[in-house]
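Okay, so here's just one chain, in C-alpha cells, the form predicted on its own.
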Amino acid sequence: MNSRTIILSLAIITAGLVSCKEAPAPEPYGAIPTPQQVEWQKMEMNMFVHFGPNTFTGREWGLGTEAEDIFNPTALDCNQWASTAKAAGFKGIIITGKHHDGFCLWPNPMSTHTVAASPWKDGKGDVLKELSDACRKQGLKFGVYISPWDRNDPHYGTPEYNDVYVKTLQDVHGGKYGDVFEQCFDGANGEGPNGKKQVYDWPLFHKTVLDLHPMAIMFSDVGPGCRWVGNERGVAGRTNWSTLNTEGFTPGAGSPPTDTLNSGNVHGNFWIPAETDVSIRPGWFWRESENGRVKSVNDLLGIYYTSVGRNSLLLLNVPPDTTGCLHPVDSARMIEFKGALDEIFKEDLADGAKVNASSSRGRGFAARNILDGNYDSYWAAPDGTFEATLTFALKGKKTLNRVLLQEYVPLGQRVKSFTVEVASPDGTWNPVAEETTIGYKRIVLIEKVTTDKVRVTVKAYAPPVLNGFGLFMDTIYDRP
C-alpha cells in the first residue's frame, strides 16, 4: 500500500469517526428552571385544601376573633383526602395551615389561636401531622400555605411580628412534618388587631424556608419558585412565558399587573412559572349552600386545558366540610374528572408515526426523539436555526381534535409561535391552529379533522428544542 492510499484511508476513517460522534447539546437559552422547578411542573395537578374556622362560620376571610372552640370536626379523615387525591391523579396536597384569621391547624408554639385550644381531640390534635402522614402513605407530596397576614396575633403591625412569623415558619419546616415541597405565601396585607398593617420582610421569610427546605418551591405573586396566574378562574394566558421580571415588585399590592402574571414576560430575568389556583366550588371554604354548585366535569376539563394545557400547573381547591371529610359530591366529581382525562388521553394517535424535521442538530437529537416518551430525549435544531418544520406521517388516517406539544424547558423556553397544519386527501396542507408559546406543555384544541399527516412549524428566539408530541380525540369536553 503506497503512502497516498494510506493517507486516503486514514481520512475516510477519520471522517467516519467524526460523523458518528454525537453533536453537542444546545446551549441553555435565557432564564432556566432549577431541577426542582422542572420536577414541580411535571406534577401537573395538585390539590389545595382550605380548612379552618371559616369552614364552620361560612366566611371566606375570618375576622381573627373567632373562638377556638368553633373548630371541632367530628370525623376528620386526612386519609380520605389523600386517597381521593391519589385516585384523581393529583400528585400533592397543599393545606391552609394558617389563613388570614391567624388560626393554626397545628399546635404552633408562637400562638394561642390554634387547634391546641380547640375541643377537637381534647386539644391534642395536629392536622398538619395527620395530613403529612396521609400524603406519605399515598405517595403524595405535602405542601403548606401559611398566610403572613394575621388578624389575631397582637404583634401584627409591629417590627416584632416578622420574628413571630419566622418562628412559625421554622416550626412547620423544622422537620416534624417531613419534606415540604411547596410553601405558599399570600401577599394579603390587611390590618391586624391593633389596626395597623405589617411591613413584611420577604427576603427573611424566603431565607427561613430555604434554610430548612432548600428544595421547596415558594409561591407568591413574584415567586421565587412559581407565581400566581393572576386570576382565580383557572385560566392561564394563551401566551404564557415561564419567565418573569420581578425587579421593583413585591407580593400583594406591589405585584406586577394581572395581565403580566397571566402571560409572564418574554425574555424575563427569572424562571417563575405560573400556578393556576381555582376552587371546585364558588368559594374557597366549604359551605353547605354550595353543595349543588360544585363544578361539572366539563368545567374541570375546560380548566385543565387552560392551565396544564397552557404551560401552567393546576392547583385545584377541594375543601373539606365540617365533619373533616371531603363532601361526597366533591370527591365523586374528582374521580369523574380523572376518568374523563383517562378516556381522552388513553390513545395517542401519533403512536407509530414517522417524523421528519426540516433540520436537525445531528446524532442524538433526531426528530424521532420527540415521539419516544422519554422526557430527557429531544429533537433539537442546529445552531443558528430559528424556524423549523416537523412533519408527522401517521399510521393510517386518524380523526383528532387535540394536539399536544412540549418544549424541553431545562434548556429554557424558546418558541415564540407555532402553526399546525393537516394534509388533505389531495396532498394540500390546511392550517388548523396558530398559537404562540409552548413551554412545558401545550394542548391545542382544534376542530375535528381526519388526516394521515400533521405538520408543525415553530418559530423561536433560539434553536427550538422539543421533547413531546401527541394527537388525541376528545369526545367528552363540550366547549361553551
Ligand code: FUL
Second form
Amino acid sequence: MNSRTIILSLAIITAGLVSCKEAPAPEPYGAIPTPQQVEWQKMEMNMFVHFGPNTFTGREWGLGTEAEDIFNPTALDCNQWASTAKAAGFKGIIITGKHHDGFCLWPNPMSTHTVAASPWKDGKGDVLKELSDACRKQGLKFGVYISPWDRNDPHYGTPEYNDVYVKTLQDVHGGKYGDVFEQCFDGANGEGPNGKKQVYDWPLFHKTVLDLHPMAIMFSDVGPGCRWVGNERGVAGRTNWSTLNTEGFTPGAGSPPTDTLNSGNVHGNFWIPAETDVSIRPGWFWRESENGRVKSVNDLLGIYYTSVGRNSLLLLNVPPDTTGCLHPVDSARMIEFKGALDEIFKEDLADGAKVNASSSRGRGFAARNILDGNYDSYWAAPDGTFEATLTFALKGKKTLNRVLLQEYVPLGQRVKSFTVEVASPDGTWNPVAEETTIGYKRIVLIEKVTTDKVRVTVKAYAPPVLNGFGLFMDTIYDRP
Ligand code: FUL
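Now show the form predicted together with this ligand, given that the preceding structure was the form predicted on its own.
Then the entire complex follows, led off by the chain already shown.
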C-alpha cells in the first residue's frame, strides 16, 4: 500500500465514522421548562381537596369567625382519599391547609385558629401529617394550598402579617411533612378581620418556599412554576402556550386578563404552564345538597379533553364530607372515570404503524422515535426546516376519532399550527383537523373515520420536535 492509498483509506474510514455519528440535537427554543416542571407536567392529573370549617357550615368562603369546635370530622380517613386518587390514576393530592377563613388543618404555631383548638382528636390531630403519610404510602405526591388571604388573623392588613404568613409557610415546608411538590398561592386578597387589605410580599413568599423546597412548583395567576388557567370550568385554551409574559403583573387583581391565562403568550418570556383547577361538584367544599350534582363521567371526560388534552395539567377537586371521607358518590365517580379513560386509551391504533417524515435531522432523530413510547426519544426536523409532514401507514384499516400528539417540551414549545389528514380508499387526503398548539400533550377530537393512513403536517417557529403520537377510538364520550 503506498502512502496515497493509506491516506485515501483513512479518509473513507473517517467519513464512514462521521456518517454513523448521531446528528446534533436541536437547540432549545425560547423559554424552556425546568426539569421539575417537566416532571410536574408528566403527572397529568392531580386531586385537589377542599376541606375545613366550610365543610361543616356549607359556606364557600368562611368568615374567619367560625368557632374552632365546628371542625370535628367523625371518621377522617386520608388513606381513603389517597387510595381513591391512586386507583383513579391521579399522581398527587393538594389540600387546602388554610383557606380564606384562616383555619389551619395542622397545629400552626402562628395561629390559634387551628385543629389544635378543635375537638377533633382532642386537639391532637394534624390533617397534613395524616395526608402526607397516606400519600407516601400510595406513592402519590403531596402538595398544599395555603391561602394568603386570612379573614381570621388579627395581623392581616398590616406589614406584620407577611411575617406571620412566611412563618406559616416555613412551618409547612420545614420538613415535617416530607417533600411538597406544589405550593398553591391564591391571589384572592379580600379584607381581614379589621377591614383592611394586605399588601402581599410575593417575592418573599416565593423565596421562603424555594429556600426550603427548591423542587416545589409554585402555582399562582402568574407562576412562577405554573399558572391558573383563567377559569374554574376545566377548560384550557384550544391554543395553549406554556409560555407567559409576567412583567407588570401580580397574582390576584393585578393578573393578566383571563383569556391570556387561558392561552398563554406565544414567545412568552417564562415557562409557566397552565394548571386547570375544577371541582367535581358545583362548589369547592362538600355540601349535602350537592350530592346529586356530582359531575358525570361524561362531564369528566370532557374536562379531561379540555385540560390534559390541551397541554394542561388537571387539578380535580374532590372534597371530603363531614365524616372526613370522600362521599361514596364522588369516590365511585372517580373510579368510573378511570375505567372510562382506560377503555378509551387501551388500544393505540397507531401501534405497529410505519412512519415517514418529509425530513429528519439524521441518526438519533428518526421519525419512528415518535412511536417508541420513550419520552426522551423524539423525531426532529433539520435546522432551517419549519414545516414538516409525518405520514403514518397503519397496520391495516382502523376506525378512530382521537389523535394524540406530543411535543418534546424540554426543548421548548415550537409548533404554532398543525393539520391532520386521513387517506380515503382512492388515495386522496381528507383534512380532519386544523389546530394550533401542541405542547406537552394534545388530544384532538375528530369525527369517527376509517382509514389506513394518517398524516400530520406541522408548522413551527423552530425545527419541530415531536416525541409522541397515538390514535384512539372513544366510544364513551358523547361528543364526536
Ligand atoms: C379560589 C378561591 O377563592 C376558591 O374558594 C377556591 O379555593 C379556588 C380553588 O380558588 O380563588
